[in-house]
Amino acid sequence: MNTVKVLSDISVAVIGLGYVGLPVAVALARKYPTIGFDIDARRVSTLRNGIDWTGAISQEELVASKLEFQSDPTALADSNFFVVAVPTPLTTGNRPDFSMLESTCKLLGAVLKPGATIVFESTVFPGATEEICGPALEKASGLKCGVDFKLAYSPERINPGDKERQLEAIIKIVSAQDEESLELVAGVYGAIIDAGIYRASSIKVAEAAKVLENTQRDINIALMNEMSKICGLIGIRMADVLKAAGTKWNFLQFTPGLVGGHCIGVDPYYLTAKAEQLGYHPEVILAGRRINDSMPAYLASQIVLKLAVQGMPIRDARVGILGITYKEGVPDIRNSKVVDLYEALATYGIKPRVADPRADVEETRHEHGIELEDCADWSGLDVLILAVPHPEYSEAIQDQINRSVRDGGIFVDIKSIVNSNALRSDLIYLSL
């Protein structure tokens, strides 16, 4: 039970009600008067009806929450503690895209009053909160940063789809412009975080910590992906190598795979952009990104090679892909590398069929031109790819294989979750 004293005279507004903002808003609403704001009126409407398409918050919890949902910016006028949790994606050239963050600062500037505190949770490069957000808020509000309003930064650590590591159970890093603001922010978050509060020495330190967390994971996965390629050339399974290496006490448990989503596949580019701005060209970080970004094309080439070796047709090969979201257990298709795999196969004249029980049919069609199907209807496939092991797939994969893959066909198990020894003897097995 969290026994931190709830601060008085705090009126919260959380801007952005996605995977990050909604859980924060719901948690804060248990302790403070809180508005959950999103510019998407349809999102606000569905949340008011107790429906969260991300699956982060249950209908029962939404209905019971005291959180006030708004899409009208004027409703924010009485708030004095703002939490900004809007996306910070990449441009087509893998450069930081601050457009949504800057738009949010303009929106807040119109309602900002002296004495307000603005906490940014969006992932940025070190320095962005004070160098980009602060001036943008000043321009929009006519107020003085550090005097009339205070900046703070508290990096989000929510892991979508993870039911064990909820918001309250993850240590919260906080940082601010000055000691007084730091204690205020620590106090507000301390009322909802059971795991504890870590006060970073500066905003830049907190920003750097966030991008480092995901960059470290990116590089470690890149090592696994490169080793997987080497194992393929040697003729051994990467899964067997990992099992053997994992017997050592200090071996880090990372596995190869497709690295997409809005964190690991994005944050390293924010860090390298700042480094290059300062005249330093990162080598290890960008090398890791190149390896991970290359994996969809590499995997497509391995599938085509298997088809050719087995004398199967390549052009118009019957291929089914299970899963299109960026990871298992979530409906989020942002920056999914399964889309890249789909497109890589298309360059060989293959038009895969795709199924995903969690992805939104309309969004997938609108964003990528891909029509989702019901995999229960698949049969006679030359290749079945388990790209995203949603529980719906992993729990019944043997039946799916037996029902949909033809004799002598290929089964691709990207994350090596299936016991290959238990598969039909006629199948060709491929994994990273």
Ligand SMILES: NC(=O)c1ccc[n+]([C@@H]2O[C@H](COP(=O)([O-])OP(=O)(O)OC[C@H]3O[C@@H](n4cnc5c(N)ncnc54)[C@H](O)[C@@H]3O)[C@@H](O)[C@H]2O)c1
The other form holds:
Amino acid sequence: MNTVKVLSDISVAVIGLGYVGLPVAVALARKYPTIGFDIDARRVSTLRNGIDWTGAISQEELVASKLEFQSDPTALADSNFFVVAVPTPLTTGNRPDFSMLESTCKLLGAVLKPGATIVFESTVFPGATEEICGPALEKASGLKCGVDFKLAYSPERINPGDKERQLEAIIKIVSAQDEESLELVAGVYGAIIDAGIYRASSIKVAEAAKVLENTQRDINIALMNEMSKICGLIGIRMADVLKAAGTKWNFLQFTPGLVGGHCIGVDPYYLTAKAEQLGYHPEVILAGRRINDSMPAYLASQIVLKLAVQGMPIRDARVGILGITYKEGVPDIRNSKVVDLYEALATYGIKPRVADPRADVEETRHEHGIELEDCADWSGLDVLILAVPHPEYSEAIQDQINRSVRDGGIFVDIKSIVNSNALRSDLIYLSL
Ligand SMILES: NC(=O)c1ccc[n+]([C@@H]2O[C@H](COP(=O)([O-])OP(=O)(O)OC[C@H]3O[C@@H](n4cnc5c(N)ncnc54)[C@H](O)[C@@H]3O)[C@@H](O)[C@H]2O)c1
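For comparison with the form predicted alone, kindly provide the form predicted together with the ligand.
Full complex below, order starting with the chain above.
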């Protein structure tokens, strides 16, 4: 139970109501008058109707919340504590794309009043809050950064789809440009976070901590992916190797897989961009990125090789993919590496069928030109790929395999979650 005192005279506005912003806004609205602002009017109107399409907040919670939803920036005029959670994606050349952060600063600059605090939660490289956001806010508002308004940074660590580690249960790092604003920010978040507040020594330290957390995961997964390729050449199963190595007390529990989404595969490029700006060319971080990005094409080549070795036709092979989202348990299809796998298979003349119980049919068609199907109807497949092990598949997978894969067909278990000993003996099993 959180016993930290709630500060008075705080009027919050959360900018960007996505996977990060909405849970923060709902939590802050329990303690402070809070506006949830998004430029996407459709997002705002569905939230007003109690629907959160990210699945992070239930309809019950949304309806009960005092959070006020707005898409009109003039509604922000009376706020004095802003939390910014807009996307920080990559350009097509894998460079940081600050355009949404910059347009947010422009929009905030028009409503900012002296005494305001602006906390950035969007993931950025070390230095971006003070070197990019501060000047952009000054330019748009005519106010002086550090005098008329204060900058702060608090990285978000939520893990979409994880119902155990919710916002309140994760230690919150806070940082600000001076002691007074640091205490203010620590106080505001302190009222909603049960796990505790960590005061970083500077904004740059907090920014760097966030990108390091995700870069560390990326590198560790890359190591597992590289080892998986080596195991494939040796002719042993990576899952068996991991089981054996995992008996050592200090072995880290990482597994091979496709690294998609907007964090682990993106944040390292923010860090490397900053390093390059400073004349340092990172080697390990970029090597990890290359390995992880190579996995969809590698998997496609392994599947095609198995088809060829079994004497099955490659062109027009009947392939079914279970799961298109970037990871299990979420509806988010953006930057999913399963799409890359689909496209890699297409280069061999294969047009896979795809099913996903969580992804939106319309959005998948619109974003990727992929028509989602009901996998209950699948039969006679040469290859079935369990790409994203959504909870919906955990019980039903053996039935699904038995129903849909033909005799002597191939079952691809990307994340090695199925007990291969329990599979039909005629099937060929492939995993990372
Ligand atoms: N999703 C995660 O797991 C996660 C975890 C930690 C950190 N982050 C970081 O948090 C930030 C937000 O990520 P997300 O996943 O919540 O993004 P998201 O795409 O789910 O949501 C962002 C929202 O911001 C809105 N938006 C865009 N530009 C805007 C503007 N100018 N003004 C107001 N609203 C605007 C969009 O309409 C969207 O609703 C990113 O920097 C991301 O790297 C994400």
